[in-house]
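One chain follows as structure tokens, the form predicted alone.
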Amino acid sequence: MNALGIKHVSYTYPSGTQALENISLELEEGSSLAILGSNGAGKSTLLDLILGFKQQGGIQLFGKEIGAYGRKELGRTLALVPQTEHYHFSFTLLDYTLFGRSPYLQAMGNPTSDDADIAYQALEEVGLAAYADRSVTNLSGGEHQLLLLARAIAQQSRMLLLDEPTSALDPANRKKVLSILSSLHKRGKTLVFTTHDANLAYALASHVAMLKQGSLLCFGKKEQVVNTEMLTTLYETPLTVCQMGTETLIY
């Protein structure tokens, strides 16, 4: 089954600026898609359309038009890991992760012990369970990103969307996030993430969509589209794809 179907989608901002033009692609369930491009290419706008943040036809999730989803059903289908999020209250890490269980709660209902167990397990998966009772206001930048990921994991959605998931991380936390996402992908989770980092795209994605000035430059399996010619065209600067043993490096 296709997890994501995008058919001839364009988007123009109210100001008249066209952000996306005639984007089409299909992604099978269990795949991992990197939306790759430079700043201003339209990556975040496309992610917003997939999330339903902006009204737009031509997008299907698991064979169903996104506009046909109810709020809770959409929450069980998609989970978002944003680049950052501001805290307005001093929640504990466990309480904050429990927000991921919202699509499963009855109106005005409280989380159950099962919900708390799922949230705690999500904190364990990202390595934050030992700090479950710590305030969210006492986190480092890397811990903050891991907490956002834990909340999304607790949501148990069919698809996980991530906006530049490693852009602000040091090498150690970048490696940790990559390991967690790789594990989720191997367990069948469909991943869609934006990035300007071609090395991250190749390391994590099964498929790559390259966006250039709002248009789809190419889309396909990473082995087919991530090459010296396409990356040099995408970024308008010489880039080389090099195989070193079992590792592919782009520089």
The other form holds:
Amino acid sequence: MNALGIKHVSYTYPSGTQALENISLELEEGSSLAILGSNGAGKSTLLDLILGFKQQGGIQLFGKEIGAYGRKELGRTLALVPQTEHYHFSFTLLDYTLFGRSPYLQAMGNPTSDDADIAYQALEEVGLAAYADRSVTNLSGGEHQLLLLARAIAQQSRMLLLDEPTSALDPANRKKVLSILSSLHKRGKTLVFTTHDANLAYALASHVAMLKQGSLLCFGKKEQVVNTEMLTTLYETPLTVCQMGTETLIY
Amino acid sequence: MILLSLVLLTLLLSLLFLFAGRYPKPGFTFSSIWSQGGMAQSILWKVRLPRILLALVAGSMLSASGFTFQMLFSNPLVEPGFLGVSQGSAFGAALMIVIGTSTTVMVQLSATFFGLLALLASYLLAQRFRFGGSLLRLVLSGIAVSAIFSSALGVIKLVAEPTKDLQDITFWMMGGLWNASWKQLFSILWIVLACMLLLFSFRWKLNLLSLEEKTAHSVGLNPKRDRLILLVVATVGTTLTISITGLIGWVGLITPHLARKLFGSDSSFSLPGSMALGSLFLLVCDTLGRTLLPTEIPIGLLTSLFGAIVFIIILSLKHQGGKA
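If the one shown is the form predicted alone, what is the structure of the form predicted together with its partner chain?
Complete assembly follows, chain above in first position.
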């Protein structure tokens, strides 16, 4: 079954700037898609469209048009891990993770103890359970990213959308986040993430879509599309893809 | 447990303050008031009891509104005056006083109408602004609308008849519960209770609406619609309340802060905590206002004084403790 179907989608901002032009792609459930491109290529706009945050026809999730989803149903289908998030109040880490249970609550309902258990397990999965009662305002950058991931895990959605998931992380936290995402992918979760890091795309994705100035340069399995020629065209700078043992390195 | 203690303390003080006042003599009078017959009991049941209940209801409503505004604007330094609501209501009340139809109902209706009009104007204006995100646009339009109503209020005060109307307007703007009666209380009670119940019911959503709009959307909310609904509910509750109490500042700013300190940031606990604190705060301020001096001190002056002191303390502590 297709987790994601995008057919001839274009998007123009109210200011008149065209962000995306005639994008089409299909992604099987359980796949991992990297939306690769330089800054301003339209990656985040495409992510917003898939999230349903910006309204546009022509996008299907699990065989159903986004517009046909109810808000909570959409929340149970998709979870978002934003690039960053600002904290205005001192919620605890457990409170913050519990926010991911909202699509499962009644209109005026509060989380139950079962929801708290699920949230706590999500914190355990990202290694923050020991700090469940700590305030979110006391987190480091790496912990912050892990917390956003925990909230999305607690959401138990079929698909995870991640906006530049490792762009602000040091190598240790980057490895940790990659390991968690790989584990989620192996368990059948569909991942869609934006990045300008070709190495991350190759390490985590099964499929890669390259966006250049709002147009789809190429889309396919990573082995088919990630090559020296395509990357050089995408970034307009010479890049080399080379094999080092079992690892693929792009520099 | 803390919340229960707070509610019990408020109820206990309410009962105690029923016997505090300047009749038959200044201070607390317990036994003798019961045996003094008609006048004393009349004061107890027809003056003090509705006044105390009004203080509890108004404190709770203003606090719930302030809390709601702070969550919706992701800003712990916000209160209902933020979108021109207070200035709009003040203009509405002053207009009725000057026109000469200053019956309670007309002042209430006018204050509520102009409070809502200010909210609507701020909202519509924000749609036209081409600067900043949606929240910043609302903030900026609120400042503009507030300034317009403030100027209009100044004009009304300028033309108001100085010996009567101007005094009425001035007292209304200082806030006070001296006119409290059962009739006044019941004229707003059911709608205000409904507003409080709605805000209380949506307390979990308030948490989510304090997040960024995209995140709130991603966890199943319709943030634009939900924000508007809760803004209208909080505004209706506030304008109805201040239409009979006059402008009472700082309750909606201070009590949510204190509640977050006591109950944590999760609105499931801090909203009811804030409402209980608001009732307690207004009850104490009103009792002090009517008992401290031979002449009554407007409650708005006391809430501003105590509110500012608490505000300074909280902000000083924040340097050590971080965010709200």
